[in-house]
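A single chain comes next, written as structure tokens; it is the form predicted alone.
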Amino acid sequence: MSSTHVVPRAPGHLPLLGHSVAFLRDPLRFLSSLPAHGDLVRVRLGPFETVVVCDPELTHQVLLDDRTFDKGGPTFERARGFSGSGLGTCPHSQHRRKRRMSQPAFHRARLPDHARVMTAQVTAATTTWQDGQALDIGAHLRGLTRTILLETMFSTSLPTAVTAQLDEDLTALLAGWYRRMFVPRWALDLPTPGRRRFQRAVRRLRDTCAALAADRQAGTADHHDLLTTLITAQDGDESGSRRRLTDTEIIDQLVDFMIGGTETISAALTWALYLLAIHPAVQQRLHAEADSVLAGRPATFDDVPNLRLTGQIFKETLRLHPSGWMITRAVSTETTLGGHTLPAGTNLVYSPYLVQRASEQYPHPDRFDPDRWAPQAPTPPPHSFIPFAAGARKCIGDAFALTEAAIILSTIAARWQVSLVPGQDVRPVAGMTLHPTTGMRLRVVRRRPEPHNGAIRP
């Protein structure tokens, strides 16, 4: 590689296997280890030779320069191979059109009717949970984050049967496209039991898909969802003519929607939970919250602005444990970052997970401190906060997700107590996305505020 200066390898390269032994025992320590060896450090796994961004002002630049840093390397090209090329996933040469066909399903407009959408399903939700239970919490939010994301997006319910499998496909195809990223490319079409799992997971992933859009299309009925934009939009070319997205690229899209308005939102919403339960004197604190703005009913739209604690909580725990903790990128042409110059093709990594939890960035970074977010603490610089990453290719249902956690946490706190069942060693899991160890338990306890002063109190 040719380099004003030569990027410095991780230590521990071993001779075929690279770094990816290290990584593979310990993603988060291994990654948590390479800025002590600089701004920018060589490593091998699998059979990509790639640059990892440990610094968060570099990070920055790389997000920025979306044409420069195209989104590529080991994750985009795998996905693109079974999702085809979605919004999340598309290249620079078509981010930018298909981000305007689909904008208008995210305008900020929009947002109350989808919240009470996330109002009446939160609720539907938890109104079957039992006082005392044990409840396995994120396979309870994948579902209720799945049936928001239905109803908002698709303007439609589908079959118990259907959504069991629909969960059951989107786990797999998550667990496959993770592991496929440290096999090497001959290695993808060996028929293994594991890869014709995959490979009935994603073609059932893609006919739901591609069910969902045929029935839409045959249909008369007005929806304003997201699935309605992706068919009706039109967008001009530089001949003054109008194109619409294709069927293909109609599906490409829904799979990008499916994963990411379920996965990563029911993962986050799942960390905050269990850091709740393992923090009982902040969820006291928003007990408290919940019981002033709400006075034991459940969230609206109108809420939100005063839920200022749920808004912290949240915020604090994407920082902890973003979904999205490890992206790749691919340099499109010659370029330099960081006093090193990286040719065509080079593999970029930059980490969510490392940005925000650089000391110089926040004191005590491993510690869960939602007064970080205060109106009155000290604001971060804008660059150490990126669970939604930045620049054009910044998350279009940003807002969507961070109105939902608030509506649900909160609504949540204001009728139960959560606590982590005894016994479980409750680890992050770094797949394609941050979350608890499968399975993890809470135990849920009805509160029974009582009224005081016009207010509720525990």
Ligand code: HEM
The other form holds:
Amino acid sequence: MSSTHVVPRAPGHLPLLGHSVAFLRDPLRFLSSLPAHGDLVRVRLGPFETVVVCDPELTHQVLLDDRTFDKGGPTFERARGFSGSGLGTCPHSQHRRKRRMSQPAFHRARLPDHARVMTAQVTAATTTWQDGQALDIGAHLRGLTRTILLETMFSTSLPTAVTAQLDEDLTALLAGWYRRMFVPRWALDLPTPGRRRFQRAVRRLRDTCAALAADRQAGTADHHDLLTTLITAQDGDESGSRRRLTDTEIIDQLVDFMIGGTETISAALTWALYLLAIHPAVQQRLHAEADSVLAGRPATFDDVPNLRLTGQIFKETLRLHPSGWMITRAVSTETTLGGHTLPAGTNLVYSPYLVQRASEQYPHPDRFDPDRWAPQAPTPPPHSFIPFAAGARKCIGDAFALTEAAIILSTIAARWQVSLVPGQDVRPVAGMTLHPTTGMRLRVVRRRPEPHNGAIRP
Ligand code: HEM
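Okay, that's the form predicted alone, but what's the structure of the form predicted together with the named molecule?
What follows is the whole complex; the chain from before opens it.
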């Protein structure tokens, strides 16, 4: 049987630096070059020797066996310091219990309530838009999705100064988290300005989460949201005894939801509006759908099944630009994958970006074509669409995110046309999430007058 030393090494390996230079210069190009060298390819990124899984079926195997391919590797090793036991970062041994505790807040029956918040918040956000205004659309959508998350999951709206700080801290945390994946462990604690910025952001974010939890614990109001669920849930732990989450565990969870519930969805929505701006014919069809389903009013939960093209556009956006483009795992016990033996401790990377752009899976994979997802179109091969991952660690917020995207995109389309402000060189920025150039501006032009009372008709 073959072993990891015959997993081929990607070309361009440099002494000491490994593949970091090629990777950091253009991560997506580097990643896309790997399948030519094998189904599994060895790379060295910063201090981490890592095996990249290039084949969709092997990726599926990794995702389905979350005990053997556990959370770990560069992404999660470097997250342990700020969210070691959050739902998204915790190891398999803690996961089922934590997932059960969070699940009620994401039950399908809760979606109509969440959708009411989404409708109200996108309506409020877009009523501040001026006809012809050039918007930093990424920042705008980050604010909108953060407001929706706070209200749906934590029944709260924080003061403007706190939310501005929260946005800044989340941005600094994500940037620092990504950078730290390329830094050896001994260098993590060097007193650099970057490290201080990162640690300040982590401290403030955890303090904000701690304050949210403490307020709820001290209050008497009866909220049926994620925060209450996490504070009150009792469950059997690994030893079989029943216990609640500790304060630290609750904060870890909240940090994970703050990151997972805003940065992913806002990046994807920013891509969707950008793709509409540069594909005016698709935008026109979206306007036609919004006109026929919504007739100028904001979208609600009941509209979502009728917003077919909107759903196809978002799905195609997630195929081309999955927010989680590169995610890691660590092998917990020796195993085989694709005919190779992988010893315990092997770091792995799986990539929705690679799987969803594989040409055998999708004709003209780099083309934005929402009609791939039309009901009459051929069904893409199984396991070829994984923007939310798969298996037990699949995104807990997938249905929430799809509802949020449909409501936000169609409500915007009902009233506004978007175009790219000329002179911008928009590129994918592959950091912790995959998003378009920071600060990208879209011009918003009113399609129809605001209703006088701004009311939401049912
Ligand atoms: C377009 C939007 C979103 C995308 C593309 C996305 C993507 C993902 C992916 C790929 C994973 C698996 C990560 C892994 O394999 O390690 C994940 C997990 C997770 N996501 Fe999302 N996500 C989105 C929206 C959301 C939202 C709205 C929430 C919360 C409100 C959320 C919360 C989480 C959590 C808590 C996990 C960890 C689940 C577990 O391990 O049991 N995500 N997401």
